[in-house]
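Just one chain follows, in the form predicted alone, and it is written as structure tokens.
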Amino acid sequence: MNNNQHIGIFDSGLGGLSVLQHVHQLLPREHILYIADSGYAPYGCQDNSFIEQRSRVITEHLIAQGAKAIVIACNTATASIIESFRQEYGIPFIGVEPGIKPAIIMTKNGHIGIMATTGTLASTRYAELSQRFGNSVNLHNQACPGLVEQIEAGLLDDPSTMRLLTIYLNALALNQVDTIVLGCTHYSFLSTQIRQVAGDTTCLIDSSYAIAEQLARVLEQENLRNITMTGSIHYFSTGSINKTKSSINSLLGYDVTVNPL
């Protein structure tokens, strides 16, 4: 590997764009290939064998294209496959997981809500994470089926999205949570809407920037950081190109080119 090779970022769909934005901001010289597996989204309701198969197809494509590191910008996929892929493929993998540790620092009453997919909350990795850090606080898990699909469709302010958020956030409010962990990268795009329902005094924990910082540390440690060139971003999707392009443009606020995969 050399410093000029690209970084691969993938997600079941468009949630990983929240991570990509921070990666590009922090590492503007890096070349990035972003893959939205929109043809098979969402991962949150799928079993581990399906997630492993899709993650393997994408990982091997990124490696074939010369990836020097891969960011699994999906909590569900991270929980399912990151440890085995690190051993198998021999390049750096950076994953995402719910930010319980920073939430413990921020909470004032010890009641923390975890908004995540069903798959993430049911995973062994999440169970270990909550056991490791959750002994001193009360963790209230809230699965949020349907939110990923709303975000994929670009329906951030749609009444149907707000109805779902109201249901999920009211359930957390019953437990008096003062801090909410966004345990899915998609949910970063609903931060404004979540605050509208939960109130401005509720603290939101978004791990997207911390992932970018971890990637920067790993590249530095492995002497893989690109310091000589101007970075580029290329977007790919396994789903409808027109729909993916429209949703990305809506989420990012500018026009991008999306290539079929």
Ligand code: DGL
Contents of the next structure:
Amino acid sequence: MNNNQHIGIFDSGLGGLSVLQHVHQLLPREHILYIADSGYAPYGCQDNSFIEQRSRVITEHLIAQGAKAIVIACNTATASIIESFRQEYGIPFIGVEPGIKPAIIMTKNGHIGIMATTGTLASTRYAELSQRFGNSVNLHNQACPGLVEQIEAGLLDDPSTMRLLTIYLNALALNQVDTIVLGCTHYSFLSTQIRQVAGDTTCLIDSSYAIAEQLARVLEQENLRNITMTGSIHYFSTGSINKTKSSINSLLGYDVTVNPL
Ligand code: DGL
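Provide the structure of the form predicted together with the named molecule, given the form predicted alone shown above.
Let us now look at the entire complex, which starts with that chain.
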């Protein structure tokens, strides 16, 4: 394995950009290929075999392009396939899961809301995670269908997005949550809107920076850090290139080139 080889990052769509931003900030010398599976998003309401098949197509493409490590920047796909892919493919996989552990440190009243996709909340991996860490607190799960589609369409401040958020956050408010875990990488892009609805005193837990730190640790352990001067980011999408490009531009605030996949 050559240290100059790229890191592959993928998500069902654009949510993983929240992870990508931290990875690029922390590891500016790394070359990154970002794949948005926007043509097949959302994953959250699909069954395991669909998610496995899509993740496999993308993983094999990234490996064929020479990936030295892969970040599954999607809670739903991580829950579904990370263990089997780690055994099957001979490179490191870094995944993302709802940040229950940091939420337990932050909560004052012991009531934590978990916003995630239906698929993540129904997974065995999430059941194990909540059993492992959830004994001392009350976890209130809130599936949030529809939010991923709004973010994919770049409709962050649209009234239709605010309506959905109000429904989901009111349900959590009934349980007096003082801490909310963003258990889907897309939701990072709605932190401002979530604060507007839930109030400034609610603590939001976003794992995307922790994932970048975990990637840095793994690359260090495996002696895979890049030592060349500057890294790069290349964006690919399985969906409409124009739509993906305009949504990425509005989410990141700058112009990027998106290639078809
Ligand atoms: N960003 C994905 C996640 O973290 C969204 C899944 C979906 O496409 O529904 O779960």
